[in-house]
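One chain follows as structure tokens, the form predicted alone.
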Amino acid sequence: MSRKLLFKKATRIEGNANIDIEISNERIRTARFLIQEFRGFERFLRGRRVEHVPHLISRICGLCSCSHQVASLRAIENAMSLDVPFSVEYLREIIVLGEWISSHSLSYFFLSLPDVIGAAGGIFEFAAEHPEVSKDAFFLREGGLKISELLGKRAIHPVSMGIGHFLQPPTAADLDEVRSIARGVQTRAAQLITTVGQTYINPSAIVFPKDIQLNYLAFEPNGKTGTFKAFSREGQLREAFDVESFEDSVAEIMTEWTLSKTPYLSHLGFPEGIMMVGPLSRSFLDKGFLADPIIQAFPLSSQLKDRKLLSLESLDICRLLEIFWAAKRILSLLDQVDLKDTGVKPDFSINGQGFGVLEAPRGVLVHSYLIRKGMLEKLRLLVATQFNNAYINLLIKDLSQRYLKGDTISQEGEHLIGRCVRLLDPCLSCATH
């Protein structure tokens, strides 16, 4: 005899999703994270003028709009073989890092932390019980948004960036204000890492099942290009490939029960090649945030050193540390920006295929475009939530089995299933483009 459980509207995530669990003979038969909104960006953007595409495609999401716009610009410029000044790239990176700060602050303090302090009412109950922490959390969230706004001229769906250049370059006063905010973020983040982070993160709460092969994927930039790196559970480099090899190295499948893609490493096949991206995967990079000596000195970072002990809770550790690292990185980039060198004009008659790759707050973001005579002929998008989609389903199934009581899931199990989803922080608007 089988029974289906449907948990409607997974809460405190971006977008709408249901969780469908089928139980048969006191075993979990299937557990599915149902993402069923369709938005069609890969279709309706075909045939558009490329200068319009970055601004249209940022509408995929209100949380990751800056990342999508920068990835789109890079894909177009790569297809055109356009040599963009470093100052333009630095300013774009600062905008994206501002988005890291605001997104991580939202994810940790407003969506995830209420789970572990027993704030059933979410941020409102949390703010009432912990006013000082709440004040700092709002400062970080608003600081990240303000950084993106100062350089993008809007915090969400920025309007200042163009192909090869800035349509509205920032001023020296803008950079000074960004510097001041970044310093404040760095100071507040350091305080929170040593107080809230040490108190409220339980690394053993949701562990990775031992029978699941983990492939942590991250993108390590190198100048204007970079390398994709996939690491094993123990932190060993399993595979590395450059941007030009991405199409051959990463395949994808679709299933009938979700509108989200599921990418996997081609040479490993499916399901052995499924991947996890995001803050935890970035911690494996040689030049990532965990290589920073200041971050290494935080006691919280010691919980990431033994790779065999990593858990889903490790994502929140990484988010807190990345807020600090992002602010520090912004301060470094500001010192390298030359406001006299903020762009070149594109030649729209050039044809080609191009890739735009970066690390968005939730992980690897890839835009692949085919351009002909200034028109977007074809595009392929892969976003972080799609990379994580398979693991979300596998972890939900594991938790469901562990907390199965007869023909239902215990209350503790339901809580941990919801927390599992929130820790992976899916962005469902992006996932069903």
The other form holds:
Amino acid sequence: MSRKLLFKKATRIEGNANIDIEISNERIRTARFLIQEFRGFERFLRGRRVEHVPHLISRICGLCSCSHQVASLRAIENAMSLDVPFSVEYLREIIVLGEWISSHSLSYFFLSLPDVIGAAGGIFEFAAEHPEVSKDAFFLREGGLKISELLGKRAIHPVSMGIGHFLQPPTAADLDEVRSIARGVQTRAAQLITTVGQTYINPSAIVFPKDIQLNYLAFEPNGKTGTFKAFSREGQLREAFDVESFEDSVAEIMTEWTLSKTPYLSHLGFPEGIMMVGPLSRSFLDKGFLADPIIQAFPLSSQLKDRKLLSLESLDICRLLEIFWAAKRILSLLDQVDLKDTGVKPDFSINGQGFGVLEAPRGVLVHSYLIRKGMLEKLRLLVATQFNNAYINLLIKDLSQRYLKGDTISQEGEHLIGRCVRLLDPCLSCATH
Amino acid sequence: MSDIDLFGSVFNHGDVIFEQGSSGNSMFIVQSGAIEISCLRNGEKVVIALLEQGEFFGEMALIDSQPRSATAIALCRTRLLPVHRGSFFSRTKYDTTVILQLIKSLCHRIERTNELLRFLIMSDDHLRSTLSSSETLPAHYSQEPEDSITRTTPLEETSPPGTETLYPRLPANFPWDSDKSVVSYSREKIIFKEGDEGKEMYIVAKGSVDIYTEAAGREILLNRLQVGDFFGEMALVTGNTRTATAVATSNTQLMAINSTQLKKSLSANPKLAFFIVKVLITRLRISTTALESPERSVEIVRQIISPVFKKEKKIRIALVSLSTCGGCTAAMIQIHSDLSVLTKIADIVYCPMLMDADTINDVDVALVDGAVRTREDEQLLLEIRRKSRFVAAWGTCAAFGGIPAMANQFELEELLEESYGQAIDPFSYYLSTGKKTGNHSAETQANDLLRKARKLDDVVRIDYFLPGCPPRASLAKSLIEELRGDELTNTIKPIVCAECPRKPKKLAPKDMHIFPNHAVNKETCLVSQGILCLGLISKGGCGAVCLQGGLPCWGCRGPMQKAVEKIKSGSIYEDLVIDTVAHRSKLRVDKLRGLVRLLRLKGGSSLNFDNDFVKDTSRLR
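Could you switch over to the form predicted together with the partner chain, since the one displayed so far is the form predicted alone?
Let's see the whole complex now, leading with the same chain.
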């Protein structure tokens, strides 16, 4: 009997994870995506002052800290039944959309693109060989960061947001600068979508498994609340539930070899209820980026419209389109912001249960809090990469099987496994927190 | 009285101070520059230590008159102050603190050499396979104690070693109580284990003790101790955990000595202190000799990096993440112009987040962010230490424990239960009731996690600390400029207030709050506005960015230098905060006490700055 272990550190992703494949008698025994991170936020934030919680909880992830902070503020405000002015919400949404731009450009240019143009040295290598691409990469990433920074006063772990209000509200000049950056990002993104996108993106060998139904989960906001929607591969709405019934609709399964749990839709069970979240899932929403007429006019978006043609590479197309869409949405939100509407003061005597839900760059983010006497009594978090964990494992399993050559995985297979992980853009510190 | 000079002479890059095997009667203090201590192993150079300003070397030959055990080479323009045998001995006659310092430094060196030895074994396939295939200890190791230990017993100069005569031979003023401090162990009993906290050292009064260390998954016999030998002094002196395991090999009686007793007797009795120094030097020699393997077939995998920072040469940097949010790495690649300035003087050669590099090659500077939470973190950090000339703790989690250390007030099981308690495993899902039946998975997962999250210098020696949440990229640039000897383009202000644009008001606030729950005044100091802010006492270098967003400072860069000195000499961080804020706000101390406690226990500032929060504060940047 022959036995072999392939163990590889997953690179060009955010955080520490390993790909672990065991081959025995020329068969794949196990193929796993091992996440080895854990900090215990759900325990050590219990009993802490609620004003401090958004600033501590953003430390779950340095790449989507704005999303965590805003979700946290919303959960607290929801628990306190605090009526937050729309202008404050719009400004927060702009901060999060700025993060979409910076995060997507990081994922597309810095992490994924080196696979396509063949630069194992990543951004440092292709900055020298493709200076024009790296210029675009930094232009978009810096643009997104700057937008978050102008309003949040810092892009990584923002500092200007409080419960119901801004501690240091932005000025009209800040908004003007955001506007001009967003215009620049929009223009550059449109150019990239028509040129670079066509050159570099090609549907590859990573197809979705046929035996297991995939659910695309996305959150459609509606005013201050919203609806979770799960779509089938063909784009049919399979299930819709509101924020309050989230905990009844989603259950989690876990294994002993990874520190990330795997959520599934409880009505469908496991594995039929496993989900994918993120840009591709958002393309199914009625009011999502793919519904935008300008985006529909880009030839690149035709690759998304025929659902049968969707592949894992479609994620990169979505990211490019979403950079454009986020910039466009920022511009429209800016017009609705009233700076005189500075916010409301929190009332710490109100106790209650609350949810904060939003679409972070990598997908659905749920914070659920129980608040008592100004302290966080209990919290539950569901983070984008957690949802995608099932799918990453499933794809690694199928790919390793397909590219099994004797007692090892072919080089092409190894490449595709790495690519598959990168396209799903996991964030491991988020996944386990 | 001291006949030591004020300044030593200058050596240039590449100058050999002394060679392994040569005789010598001086030790040297590094006044400027840097020295590399190396020895030869199978014809290849193994760097044992890199010494910088304030450190000393060459003391072994000075004390035991043996040939030099290693070669010392100047890495750059280096000024060395020599101390000759005569002046050293005459000084130690009346000043025992010199010997105490020497004992401490020797213990650190033994630790470091043993660590190096352990890694050479781990990276050595041949030796490792010998270890795993045979039940007996490798010849190389079992011989070592027999061949090269000079068996030393207390006051051996005056009386030969003997079993019954131990008590009388101990100095008369040795403060131990024969009834209370004698402990007995039966055969095969473990006295202490590697990693334990060390509160006592022992003298073998009866029986024998084996000292083991763990390498490549096997226990390796380091030393066999008999009556009159002492052990366990390292943890006592350095305050670190036990570096080896001690097992009684027969019915054994030990005299236990605690730290106070030891300090008292050492300062009272220089002869005893000197004896300990001699034994330590012998032990260090054993370890250094073990580095030069007698087996020709053993190859060293490690390549020694060229340890000189030449201006025209780019510095090789590794960006390594342990348990972290990733914000520290993201901060490095935030702005293109910052990054391109950095990459002009440095090459980023390892960064798993941004490039495919499976293996870490030797680097000049490793910026490590995140705390040590998993076993994988621990392994990675040990590997980085081995392969980097300088290791910098990058960010607050790495330097002080930060966010992951907030979990340390809870047991691991509690943390896992909270996070995983609701989820079921596939086994119960498919093959059992479909309901949760226990937390089996959490138990297994606990195997991959350490009981507590640790800051980096709890695990390895850290050369520089660059806290910040996240730290500014300019801090890394400044460190590299410093290491290259370039002029610094940025200066770090001593306190956050010096970088804050807000101005204090003369009018004192009526009350103090833990958080601003309203939009704050843009120009006025937050403390003047009645908001508890630690900017007054915290180290600058952050650009006061939080303050510019209206968020009070929670001291992520740690206390300012003056406060650090006070903490080192016994002050409590919390008291210093209260005093400083009281002074600025004119509020009464008792009014602030509860609020500061609340901030530290239930709020954003949970960092623990007790007096050993950073071992070497001169390395804080």
